[in-house]
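Listed next as structure tokens is one chain, alone, in the form predicted on its own.
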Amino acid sequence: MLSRRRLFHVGLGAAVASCASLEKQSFGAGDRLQNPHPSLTASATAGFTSLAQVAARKNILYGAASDYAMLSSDAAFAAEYLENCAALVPENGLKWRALRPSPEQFDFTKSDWLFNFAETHNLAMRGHALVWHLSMPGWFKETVNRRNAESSLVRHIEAVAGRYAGKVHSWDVVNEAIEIPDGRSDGLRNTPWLEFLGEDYIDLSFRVAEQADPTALRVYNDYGLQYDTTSHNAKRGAALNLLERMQAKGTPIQAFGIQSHLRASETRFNAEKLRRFLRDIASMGLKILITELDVSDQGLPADLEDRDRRVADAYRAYLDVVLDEPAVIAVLTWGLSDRYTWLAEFKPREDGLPVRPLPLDENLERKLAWGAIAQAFDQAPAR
């Protein structure tokens, strides 16, 4: 039987002939590798063919962020993506800036392509994100005000979530609404939405999203929650308080997204505090998604082997904790290959060397991180 990657090769024909060198050996019972990648040890590869396959055995959804430009123009990457992923997360393609060229216009050309790609290849689709204070179009600041903010918000959610109703696994309905340094007693971030509509913009967003697409899982998503630091401890507390307020209002939230941008050089990781936070969320009846997982190698030595090992160790230590919580139903890395990672632009290494935060290197070869993720999935309790 052809794998999804090989089917993709066949469909593109000559355009992906260059991928032939990446094809793996045939697999036997249990999808075990007959000939692991020579650059990795047997224990590192863990003998698995696909991250999505090993995750699915435990009823965990694995996918990665990508976008139109990468998937439509880089056939080798697209083939590797289909081999490893069961879910597609548009990194930028569903944000306001990508969809809203003007106050009165929507441009769904590239987002429609992504949805067609996902449907063609049987990928679950993640919606990221309906409401965020960043990645806004240039016209927003001059056009949206107290008088029209509610109608602008409602119109956007209805148009976007409504267009793709029934095709989305889960929507990040509201993204990054907490910012402790802004100094509010409720921990909320000072955004235009908060300024114009008050805290009720969060409840409103979830209610409109539920009406527009009742089948998609509705998620609140945020970052800075994983370490035992003053800022992360405070943000975990603010997040739990926000969830309690939402549930007291009857806000139709169903899941909590933890972005999980990790740092391999970070030593302040407290497994028990993180476990307690996850249990507290689960006790509210909410599912949990690890939504934007990657591991920065900033601050690590230049030595490639050492860097890759420490990045892999960070993945494994984190996933071993979060996957012990049965409410965690999905793990989405923020990218699949070092060829395409936001960290290269926004958090480069001081020594100028290429960053290596993801499961595959820039040549689409598996790294120790790939094996660490596969092993974590394999040893996780079944959902």
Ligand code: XIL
Given for the second form:
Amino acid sequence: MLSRRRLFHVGLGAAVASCASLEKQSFGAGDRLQNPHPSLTASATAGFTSLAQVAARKNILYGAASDYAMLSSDAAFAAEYLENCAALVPENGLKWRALRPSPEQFDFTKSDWLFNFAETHNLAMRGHALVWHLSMPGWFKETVNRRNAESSLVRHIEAVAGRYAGKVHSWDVVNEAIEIPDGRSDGLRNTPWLEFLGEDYIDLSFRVAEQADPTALRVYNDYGLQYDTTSHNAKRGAALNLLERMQAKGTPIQAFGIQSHLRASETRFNAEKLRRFLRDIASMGLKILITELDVSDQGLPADLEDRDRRVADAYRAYLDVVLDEPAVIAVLTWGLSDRYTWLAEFKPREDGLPVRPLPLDENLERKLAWGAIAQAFDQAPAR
Ligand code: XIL
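Return the structure block for the form predicted together with this ligand; the form predicted on its own was the one displayed.
Starting with the chain above, the whole complex follows.
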């Protein structure tokens, strides 16, 4: 088998091609893990060479969030990324703030680079996200008002989804529109779009997205849905209500994205409640994507081995439940390597140690989490 260094030297494109052929050879039945409950040791990763390849055997799409900055400048990371991923999720590169330097301008330089990278390396592209209250550029507040909100929203979706029409696997059309603490009876978040256009901004966004790019799967995406806590339980209820209202209106939604930012220290996990939620979504005829999976190690003891094991266990326990649901068609992690993770900034550890939430460590070595994810894919029912 080619070493990683050798893969890097033959070039990224060639590396992917050679991986694809290597996979075919290295996935004989003999390479499968025989033990149904293998312990999560480093040797548990033996026999698997790529997360995307293990997932693909069950018809599950695996990919990770990344961006222009790292993919264009960190060749070792890019090689590892291409070895493991079949889908590219621009972590920030398709948000308003990235694409809209001013009310009149669109800057597609870096996003075009990402689409080109995906096409060259045969990666599916995720579109994240057309509407998200947190990604708005500074000029938005001063410029958008009740009078021009609709045209501003429509123009953005038409321009962005239209530019990449036919090249996107799935668009997160609306992201994070539910916020129970905002106190509305419909559970919706008080965003400028809601204030200016009412609840119909959601329906409008999906309709315009459908017109601009009929081929991309249209997704509603949200977080805070997986645990057995008061807030997650309420949010699951509000999400199902929103989906019902959307379907009653004929909103062209096709899939539901569960972000899945997990906490390794969280014990309030009720598999049955989660299974029921997934079933409820599936029985509405919708597909499900796990869109932003990562496992925070905030609050765990410093010991590295113990920490990595608990992070890996959290991945495994969660994936075992969600992959049982055949409507789940994709798993995307929010990053691939601890070298680049938003949690370093958003959920740092109190002891100041670097966080370790992703499948690869900061040196791009496979962690127990990598093996746990590979095993979960390997043992998932095929869809
Ligand atoms: C995060 C990115 O990872 C950060 O780099 C950025 O500063 C803020 O946004 N939910 C989402 C993602 O839908 O877009 C967020 O991404 C993480 C939470």
